[in-house]
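The chain below stands alone and is given as structure tokens, in the form predicted on its own.
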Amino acid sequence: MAARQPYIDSDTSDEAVRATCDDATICKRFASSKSYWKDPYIQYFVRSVGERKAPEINRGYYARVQGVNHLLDAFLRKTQCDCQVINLGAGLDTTFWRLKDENLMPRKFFEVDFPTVVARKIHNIKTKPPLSKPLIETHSTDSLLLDAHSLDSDRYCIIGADLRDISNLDEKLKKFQLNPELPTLLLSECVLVYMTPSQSSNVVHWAAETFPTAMFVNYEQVNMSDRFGQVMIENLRRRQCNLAGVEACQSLDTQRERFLKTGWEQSDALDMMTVYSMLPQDDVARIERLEFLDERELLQQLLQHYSICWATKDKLKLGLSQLAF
């Protein structure tokens, strides 16, 4: 018989999920300060580098950032940037600014997160010229559409919405010129796992129904039924953070099936240890020289408990199924 799950108040749980946004940003800020990758914009969301993070955490974030960017950039090149990107649960992510610097901007870049997270991000954008200037440079009129929980420009839009309320999400995105006929990449990083299986299935199904030509990239936990996975779950639960969707994280197969059951034509998944081994090895060698790693076994365990799953639909026959590592 399954162990009874301790009850966690939904408001407390939502607050704990919002706090994971800060955790990820602080970890990315530290790793980029150590030169694992370049991110000149993250400093405007997190001022101090903060306390030292363990080398295996830094390498884990390196694999996450490089792995997700690999698929995102491949999609942008395949569509020649004639597409849109929707980052679901974007937090304080800086991808839009990176893509502008690299001349890889989609036609429009959308971000969605809890309204409180979005309000913070909008405040940062408004008060930090290095963040606001790229938005203004890519906008055709003098004024941006701005309120407490949304900011809209020609090429970038951020919306406060709860992903568990699909009709509200759909309505808000369409209000800000989302075009369902454009090739669309949807991205979620450690987002679906905090929703119940039926709620995350609704998101994935809505995406399949809405966009005939699309790719969905999902980064999150995997292999969660073993001892290491159980310890991860217990650690998060102690912080009032409930992995409500953990049953989809049992294996790479369950990750793939979530997409295949909800209208996606093709789906693939790799654990992050495999992704790490497939990244450009000259750069992997460079980052491995940055810090001494005492226990490689711990890094392997960590990377084997995260995955990237991607799924495609290709009405326009662009060859999206060829995008991989």
The other form holds:
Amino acid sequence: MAARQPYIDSDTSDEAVRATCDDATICKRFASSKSYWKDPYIQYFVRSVGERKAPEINRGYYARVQGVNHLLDAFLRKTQCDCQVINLGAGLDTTFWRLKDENLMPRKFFEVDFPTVVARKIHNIKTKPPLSKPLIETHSTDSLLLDAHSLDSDRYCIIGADLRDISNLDEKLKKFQLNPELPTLLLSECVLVYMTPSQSSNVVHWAAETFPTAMFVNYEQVNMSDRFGQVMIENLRRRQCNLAGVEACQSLDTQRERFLKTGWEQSDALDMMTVYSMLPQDDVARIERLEFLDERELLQQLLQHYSICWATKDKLKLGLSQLAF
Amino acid sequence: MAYGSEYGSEKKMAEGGNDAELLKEKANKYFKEKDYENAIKYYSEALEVNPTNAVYYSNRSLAYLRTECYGYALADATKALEIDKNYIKGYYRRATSNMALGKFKAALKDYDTVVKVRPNDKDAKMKYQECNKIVKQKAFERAIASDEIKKSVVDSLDIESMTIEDDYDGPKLEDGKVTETFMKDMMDWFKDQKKLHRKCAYQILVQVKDLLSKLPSLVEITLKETEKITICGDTHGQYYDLLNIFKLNGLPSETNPYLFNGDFVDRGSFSLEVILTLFGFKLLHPDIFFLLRGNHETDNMNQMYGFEGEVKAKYTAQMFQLFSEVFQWLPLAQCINGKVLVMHGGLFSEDGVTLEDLRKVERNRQPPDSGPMCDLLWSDPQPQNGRSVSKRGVSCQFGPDVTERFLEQNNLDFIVRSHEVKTEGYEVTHSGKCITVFSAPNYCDQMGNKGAYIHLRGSDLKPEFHQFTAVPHPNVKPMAYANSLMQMGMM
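Can you switch from the form predicted on its own and show the form predicted together with the partner chain instead?
Once more the chain from above appears, this time first in line as the rest of the complex follows.
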């Protein structure tokens, strides 16, 4: 691979990371419009369906959404919703609204992202009734606590913060009634990989220290030391997007290690090819009929380079380590 | 847990059905102002108060259509009709939703219903006719009957009277012919990302269609002792990598024959540049430059994977139609010295296929769902003996024993095929009897694979493999199709 690695300044880098929020949202918008899964709320974050995405991308996002939801919903049921969820780097995710529709809401759903992303999301929530109504309905008073970079209601809270400043994040979460004693699910999708290994280590360590009964679900790249991985790294670098934390993405083992060595009791990881094969196969058959895929190798490579890793600690002995695929 | 919303809806029920109408009026107003999100919101609220109102569903369906949520639009229209099967607007909505989803037959049924109930409605009649045209055209395209003579785009073209503007300083055919100078100029022109004048593109297409239509489905050539041929696999619109092949291996000429084994277009950003270059060389050196059809030289693939979009954006739909006709005339297989058989996909779902069968295939069509023509374009080798259902969902996978039997029955030494990306650009399987060659390096800007081409000499017919890596290309996404350069996986 090329020896010269152009320096990307941190502002540019951060901006590129924020832009990945658009990537994810646009892809999810397209795939859901094609009926890979139902998401009636994402249209309120990006109106137009946009240009076609390749079938392997749609299937990749399907696997991601179904895989993450499987673990999330399992956690909610295990704790009978007597829990919290914190979505780190949530972007324009619509999970809260899905959980409300399905009567599967935790006691409180927290979302964290960069202040500019959060400001955008708050604006959308404020101006689109299908987004604001569920918040208002689940709130005990007539008015929500709202400022430029945060919105707080009884069941939903979104905070603008930098995940690399963990003490600031901790302070803000506690200000909005985070209860560390409650079983808590922390979720990060393609988030940790954009920070350095020590910064992401701080995040998972803080989570282990703060929540005695918890599960951390991390979706991101894996198996990155092969050619496909190297090409991906190079492509992203050309887009000013730096996978600063790719060291932890070498293998399923390195993904698990980062949790085991920061205070988590147990950790499992699967690549998305495996997850895909463990999803309900009748629905997989359905989505595979939506669009014809011309080169299966493309999907295979894609799925083998992403993983879901989940870690648990279980002071309340709820049996969290049993949660799996 | 949901105490908030229950309280809310009780309150609304108490205020009665009048509320629903008011909400609908509010929604209608938003709709008129093109504020579809709010229109949907208020139709939804109206439906919460009165969930048995077909009009609310129908109106919301239209709002969903405007926001391109075709699946929801269809669901609402269907719901409206469930409530009131005589609600004409409901049929309209459902038909429109089905049209948007490409379900033309279903849409036609609903337009038919409207026309029957409202025989004097001109708009209904017009929509029915439009839809009927599409359904008929699609049925026509699917028609297997070979005695249906489809009108060619060529007949409606008047290339002679197409004028080239004075300010066009790009390459032109010389006396209506492709020359070496023209090819060099065109390749440079394309390299600089410039567009060939449509007249020249049409000239090339019409001439190459004529040339290809005179070829048999199985092309048979003889390489003399001193001659060699270069066989390339999939190129998939990777124009700059094609230029690199010519740089590494020399331009096509009488002493430098080439065979490109299909999949020239789709996926890559420069499909037009690739195909016009290959067609140009076919016209320049018809006896030493060979093209075989790949599964991507078909309408279904072109519609999904970028080529149709690219042609429509850079030229016209009519030109794409002509490309489609030309692709149909591409030969399906090539036999070299009676010993080496080349095809894009692979061997057959059934034993007993002979070279004579291949010569006889009527190829001027879209490939059928099964049979030798389909297999030639779609099948894949597998390591284990026998045949299996293909992972692709079309054609089959064939084992070493199938290859062995086929070669023996037809007195051949080995087959060369493409169709599958390979890390090293090529792969030798079935004990050397089945070779795969793939010439699109770093496929889709993601795979990091090498490309390869094969030298085959008339003297010994032993394949010699040459690998190459990807070269840089301009950062352009294919027309109307966001390619993987822009979408690099999950973010």
